[in-house]
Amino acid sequence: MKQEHKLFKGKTLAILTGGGDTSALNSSIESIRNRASMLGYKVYGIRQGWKGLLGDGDILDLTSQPYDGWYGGTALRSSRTNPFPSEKNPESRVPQVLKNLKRYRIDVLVSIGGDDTNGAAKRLYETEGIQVIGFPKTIDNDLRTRTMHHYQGKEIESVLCPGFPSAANAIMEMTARLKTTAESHSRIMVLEVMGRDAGWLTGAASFGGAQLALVPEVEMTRERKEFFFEVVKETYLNSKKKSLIIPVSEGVKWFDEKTGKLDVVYASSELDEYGHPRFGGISGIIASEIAQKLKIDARSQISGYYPRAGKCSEYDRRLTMTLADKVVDLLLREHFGQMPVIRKITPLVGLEEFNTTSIDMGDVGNKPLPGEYFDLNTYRFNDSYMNFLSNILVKPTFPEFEYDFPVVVPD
């Protein structure tokens, strides 16, 4: 029977975006509004996350609007609101964003965020039947999406979010800028890397020209900095040009001297509504111990919010658009509660909706970085990962200023 309208005309499904933003957010928008409109859908977009629920609420129409899914970060902007009772925030204000989804008459949300963002929109539809479908979102790309990686007949689980290719790319390109300054005196370059319980991002850094790494995975006892300080010290002396550049992860637990405890560094013990403090100063911790004992100039450089901003990358757009080609599918089955996720590591050219599959919200959680991606007696990541990376990034041709130059020698 011929069809005369679109399938969900007089529906409306809104979007909104949480938590700390990437280069991707504004793609993934574009990309669902599109297939959600060609689906019948009228679109809204609501603003900073879950806090344009609350009140009167935030709420924009993205319906036949001009849309620039190139340009970084995300036009509906993001809080780390969270609707339900946290330790910062006792109130419960899930009837605000109940009233708001009534009264704006809006039929399916989609959730772009982590686990915190959606975490809460699972148990909205667990606890309210809200109908909620999720969208991967990390630079840090510990969201436990199940993609599997095929390496030399092993099979890895690893993890694919949108966000990571852009901040890896950016973090890829940063490692291999401080290559020269590095060389230009004979200096250890500790670069932080945001990664609050893994060390995904921070690898890139390796695909830079990086040497070494330290990550979350690894907790840094007084044993373990020993041995890493011999390592730092055996590996600058054999480099060539008496230079080296370091990633560590803002996660890092560092073994205190002077406490005698082993933690992080925090640069902030205010808390989220989610509960996370702010991390940050670990770069400089280690760089101050490094000259200090191995008498090695070395210092930090903090790569921060370098990595969230800029223009989404190539694969992590066409990743963006072949992961809403799968929200199309979970809104013609009515698929509620899930996320959409690629099945396979692949190159850009194997992103296709054949790659996906879908997860249940409530299974998402955190992954850790994989023990064979890297090899904690030697702090370095291994073939495995680059070949992880391999399939995201183009890998840099780094140019080398060869010289040897005589030595002049007075008479």
The other form holds:
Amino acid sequence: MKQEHKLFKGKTLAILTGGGDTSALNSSIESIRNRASMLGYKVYGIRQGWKGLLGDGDILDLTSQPYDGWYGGTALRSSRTNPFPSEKNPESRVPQVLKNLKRYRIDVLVSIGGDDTNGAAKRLYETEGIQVIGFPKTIDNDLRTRTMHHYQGKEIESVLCPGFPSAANAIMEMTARLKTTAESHSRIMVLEVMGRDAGWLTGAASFGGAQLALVPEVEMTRERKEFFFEVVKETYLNSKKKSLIIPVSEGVKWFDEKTGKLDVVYASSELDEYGHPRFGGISGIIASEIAQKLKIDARSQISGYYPRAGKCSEYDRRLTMTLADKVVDLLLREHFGQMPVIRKITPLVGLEEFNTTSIDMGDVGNKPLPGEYFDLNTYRFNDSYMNFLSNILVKPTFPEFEYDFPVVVPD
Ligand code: F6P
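Same protein, different state: after the form predicted on its own, show the form predicted together with ligand F6P.
Okay, now the whole complex, with that chain kicking things off.
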């Protein structure tokens, strides 16, 4: 009779998802669940992030349930609940979390999240001895995963987070689609892209055919704005079809002539439990300034939640499985407080466990775009970043319609 190697029989591992969703969350949950149950763990899902560990708890049994990892978002739901005291919620809810971890007999907690969710998990590990493993996720791609990118003999410290490949694919495709309407109206389309304080996702628009871009890493002071408008005018006039798509990151700091201040445009100044306001609206301001100053028809388009929505991409699917393989290693070695990451950026075929390592899961947030990836003098992403993205994305297949019809002159 075949002997079952159920190393962790009798133990329970629980998974939670916190922060903004991505198309790769269900894939991460499924991949971790499959591997943990193979090791013998009973696998629970905690609903709505840390919120599911408050009060009486909100916990589901995932152990042998059917699961669709291709389906975007998170079946566990998500929240921005912070168990530690914050300005918004000064009372600590850590005792409730600890009580529920005990009540539900949870031995290991896997927190799928960004800096905030994993930062809280790391604090529970350090201060309370809770056995946690972190798992990265964000469409913003701004976690310090220390993924190396080898480009033309140089090593660039880059980033690769599950959720980013699917989101980048959506932004690339959206840009390629917007091109035809921009061309039809000889317009400039200012495409606003999420990403908080980093321009990683905005670069995917350039991979989809946008020429210029604005990223949060470059502050748009009065002088920089003047120069930017000159570049926009020249690029527009030189464009074959008299149109442009300009992707701008939601977190761009823009000089406001009326107030004399340089700031991000906020959709809401209300802070979440981790102290973050909501960004949004910069594209409308830039489009109207372009129209006013350059007398060129300009429109804004907010891509908003679109890159977070829909099916998991193939790259993300494989990425989450590979990182989940590393979770097995961390569980076996009892390396808690760690997060699996990819060592070196590679096309899909190179996503294998030998290409993973683990890093300290606390304090990994806010990795801006490396200077090598963006040229602040031309407002363009460099070839090095296009090379990085070419590992993750496949260019849209429809070819450019190049036309040059002869003009009819009456006799
Ligand atoms: O961090 C992911 C993200 O999508 C950011 O790009 C964006 O600023 C934010 O979340 C939006 O959050 P919410 O879902 O709370 O509106």
